[in-house]
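First, one chain by itself in structure tokens, the form predicted alone.
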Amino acid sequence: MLLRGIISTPLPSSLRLKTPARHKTVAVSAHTSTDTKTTNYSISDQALESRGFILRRTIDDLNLDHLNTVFVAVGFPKRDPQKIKLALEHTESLLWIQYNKTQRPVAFARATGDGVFNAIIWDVVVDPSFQGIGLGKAVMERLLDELSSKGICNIALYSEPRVLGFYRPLGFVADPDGIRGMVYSRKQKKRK
């Protein structure tokens, strides 16, 4: 899509636990205007804190095993923690939200890129027990704001079709101007 211009402690039973489903991935991207900066977030940092959440922007205090638990909970494959660490060390921007009661990550997103023109957003996840309360949007709004403030005007991401509706209100469009994403994939050799 293009942009234009773990299960931790469950929440009250009023929030329904969503089970992950596996679907194919769709490439999406965005173009942003470098003249505007979003400062009106759908949920403020203070509102997050009043609900028991802390917004983090570094890998300091991020327990990679707990993050991996969130990845698995949303349907990502379990990842080697050392490889997660290496990926995060090569990440341009990242944001995650910690739930104070458990001291665990409950929302996460990161972006890689050239730091000037292009960025790709990766690993946007929200613990299923915390979905539907605005944490994913809170992380994405701030990540997009950070990238835009650096002058990055081409922001892309990969998304499962079932969550495209989440990204559209943030300014993402699928296949803008007929642009199609492509992914290189080598077939693994069968072992005998």
Contents of the next structure:
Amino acid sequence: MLLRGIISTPLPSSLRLKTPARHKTVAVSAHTSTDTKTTNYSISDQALESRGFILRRTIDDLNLDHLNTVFVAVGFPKRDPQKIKLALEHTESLLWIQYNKTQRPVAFARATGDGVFNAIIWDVVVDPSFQGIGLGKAVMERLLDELSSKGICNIALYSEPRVLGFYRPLGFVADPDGIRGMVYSRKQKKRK
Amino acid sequence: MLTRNILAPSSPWPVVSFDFRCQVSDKLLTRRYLNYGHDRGLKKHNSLRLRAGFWDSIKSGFLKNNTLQVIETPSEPQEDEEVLPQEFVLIEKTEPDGAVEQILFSSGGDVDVYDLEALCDKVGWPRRPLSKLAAALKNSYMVATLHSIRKSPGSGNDQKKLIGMARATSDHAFNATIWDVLVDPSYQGQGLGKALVEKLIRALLQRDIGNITLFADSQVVEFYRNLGFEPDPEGIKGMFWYPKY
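With the form predicted alone in hand, show me what the form predicted in complex with its partner chain looks like.
Every chain and every other molecule in the complex is listed next, the one we just looked at coming first.
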């Protein structure tokens, strides 16, 4: 959801994952297959792997302190790791990318919901040192794939204004049909 | 004297059974208002003022006939935070024929899917598969309901009818999102929707879920604004993936 921070130095070309002139297509299969999907992602699983990035779909091997470091690096407030653990244990779907060399998480996204109708995507982060090479997109594409293959039709998120441009190409629309995202604010409670 | 024992549905939260006195000659029923924890940030006098305004808005919907008694009246705020009771009577109304109707709030989540489907029909929502409805309820962190319980004079039978519901999904730690807020059209306009959402918010805050969110159709944005929700805070936008609009 929140992508903050900018890359201060450009990455060496060996790490560039963006294949030029390749249009992203995401084909959603109607029946869930547990084997390799025929889906076309911007960057394939193999491409990620060959560059030292491992896709993970469970919290096994996820070091929560390292994850917290990434959260803080992109500007989230520092959160209690025990609370993060609780949140992740009650998260319907999550995806993260592990950098083989350091074994640390470098990209992450998760979705909560009721498992049938609605899902909300939270905590979309990419380590600032690894931004701009397609990892955020890789995580999002796969998470969306997983959610829609469960039959969830209503997938939403809350986006900071400066990353609306990240979510739009993925297929997200802001305020469709006038629907507004609202957040409860304890400071300003009004009564008629 | 009426004693009401609330049977405990299976749920993780404790159920409080309470007595309340009914003075038949006195029109106004009072009982000790079980104050539920409000957040520590609010000053006591602020919350009293807010609560009074809230109950006034409920009462005003009923003051046409004075056989209505509002059961819950705000009393002095409690010093310690009390847990919101899982189930309690919001409003009680005595009709001319002696029948008594109670509006019961519950956060125990005990919803009959057939009742829910009928309620969704009444408000004009498109039909959804029952098995999915059941799964959605089961996977929700909290389901709050309003039931109307009608006791006819002399008859032993109570008529219980689902008249409102709201549910929230959550990761149990940081975020909660409220979905599917609905009130039976014949019970709308009386502040029941507000009560439903208000109680749901209170229960979530009590469980330390700090971020409560929802998506509002344009025509109900004001409704939620009046309950303390802010659209697009700091420019943060709600976005949907390939919406069907």
